[in-house]
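Coming up is one lone chain in structure tokens, specifically the form predicted on its own.
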Amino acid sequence: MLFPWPDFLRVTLQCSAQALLIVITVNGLVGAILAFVGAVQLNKFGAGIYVADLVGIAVVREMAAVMTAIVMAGRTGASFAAELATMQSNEEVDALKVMGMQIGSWLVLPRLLALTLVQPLLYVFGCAAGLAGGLAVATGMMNLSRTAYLDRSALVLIPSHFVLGSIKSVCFGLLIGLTGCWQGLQAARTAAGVGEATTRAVVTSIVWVIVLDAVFALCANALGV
């Protein structure tokens, strides 16, 4: 089975380094927003220190994985769909078939592997950015000491939270990659078909990411994780 290593490396770079800045920015802002909303409410009860619990658990278990997946669906999933739909429109996919290439291993597999492998790494950066955003708001708005905030975060962030978030990120990456490639290969062979495939890839990916996250939440609750 032929495997296009140059294409795999190109897609991996596109999914990782080129997407890192927007992933960090979005997750940092989400962490700051969570801290701000939590601070307003918790200060009323004199429990401001617990904003570290709110931000830490929410970011690591849910928001970092979900927000990173949504960013990648709008960025990379759309790119997969548009690229493959354009190849379909230009009859490049048919040409590859005539040459005896397997479309699954030549076009789909490199993109699927790249996104699935990179997604957990982006999740880690998303966690760091979200926690940093929460720390900035907590220390700046609530006058909490950085040491107290970090100590509280270290206390509540147990390994199972990171394991759950990492598993989610892998599944989200697989889902986004499959959806983008599928919609691209099923596109009509027109310019309008490329746009429609891209739109369907983004919308479908985001909807199923939310649905899958809800399933994870139910399973985690049932298992007591």
Second form
Amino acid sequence: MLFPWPDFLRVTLQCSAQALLIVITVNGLVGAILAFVGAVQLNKFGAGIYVADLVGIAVVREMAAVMTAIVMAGRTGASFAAELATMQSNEEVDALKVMGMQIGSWLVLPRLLALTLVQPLLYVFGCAAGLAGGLAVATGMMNLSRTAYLDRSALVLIPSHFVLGSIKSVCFGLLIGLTGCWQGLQAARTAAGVGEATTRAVVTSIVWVIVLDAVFALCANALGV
Amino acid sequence: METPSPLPLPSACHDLANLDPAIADHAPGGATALAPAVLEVRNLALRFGSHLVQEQVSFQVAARSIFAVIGMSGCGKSTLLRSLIGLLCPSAGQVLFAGVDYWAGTPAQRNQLRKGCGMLFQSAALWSSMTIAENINLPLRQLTALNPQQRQARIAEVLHWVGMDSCADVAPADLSGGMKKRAALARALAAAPPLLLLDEPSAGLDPINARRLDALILDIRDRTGAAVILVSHELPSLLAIANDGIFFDAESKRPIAHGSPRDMLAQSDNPTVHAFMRREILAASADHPAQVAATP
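Coords for the form predicted together with its partner chain, given the form predicted on its own:
Everything in the complex follows now, all chains and molecules, and the chain you saw is the first one.
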């Protein structure tokens, strides 16, 4: 079976290195916002140090995976849908079919593989950025010492949080990749069809990411994770 | 540049500019009346849901023939082509490649049969993320057992053949419309298929480039022995190179004429065919259902 290595490498680069800055920025700001909101409330009870618990657990278990997925849905999922829809309208997909190429292995698989492999790595960077954002607010606004914040974070962040977040990010990567490719290949063969496919890919991905995250939360709660 | 020919395609240099300009005189020589049918269509019906596109479509395409699919816009010519290459399942009828029913086969059998077809799409459909050489290399990798050196030789050969030697490493986006068509033709014939399907190859081209493409199609037929199915509106092209054909009627949704375009022009008494082949306006009315008026 032929595999489009150049296409795979191009897509991998597109959804990894080229997406890193925006993933770090968004997750860093989310960590900072969580810390700010938590600080205001927790300080009322003299429990400011627990902002490290709030930011650490929220970022690692939920927000890094979800926010990274939303960024990737808007960026890479949309790109997959637009590219495949354009190929569809230009008859490039038909040209592949006529040659007996399997569209699944030639067009969908490299994109799915790239996004599924890259998503957990982006999640790790998202976690680091979110925790750093929380740390910046905690030390800058609440006069907590960096050591106290980091010690508290190390205490509450157990491996199962990271495992859960990583599993989610893999599932989100698969979901976004599949949705983008599916919508692109189902697009009408018109310029408007490309736009509609892109919009549907982004909206569907984001909605299902949130639904899937809710399912994960229920399952994790039921399993005591 | 002379390159060895690893497949039964000619390797000789070919200068389109030196072709006999009297293309029309060259056309009828290709097909032979006794040649076996490369493709046979029996009672084909094409539908989009409940919308009938064409029905009762039957014809044969002989080896070495250039078969024209003619008709007014929207009559289902490109749809027929899509059903012939397996992109659209007909609602009834048979498509037989060398006697084997395409749509009755398993997906693997259909895949195998489809490998005998080279297709030039209306939009050229070159893969935009690849260079021209990569576009030609992909079908060679997929459809032939050539090694990398042989594939490179074949790429150089077919590019030389269509007069695009210097364009191997160029992206499709950097080519003109005519060059895209020629590059797509090179891709379609790279694996030496016995049947070439060309969807409006000269649409959008200036008369000189359209004529060059006609010459190239004739040359391909003569050198490879492939049968060619040509969907086109371009009357000069059709009259110059096609030696058999079918005329689709958009109203009755059935074929209304068979034979070479020249015969259709000279002999058809059907008003629609008559008007189409003479570029006349067909003015139908209740009193004069088939009145034709010459265009000014």
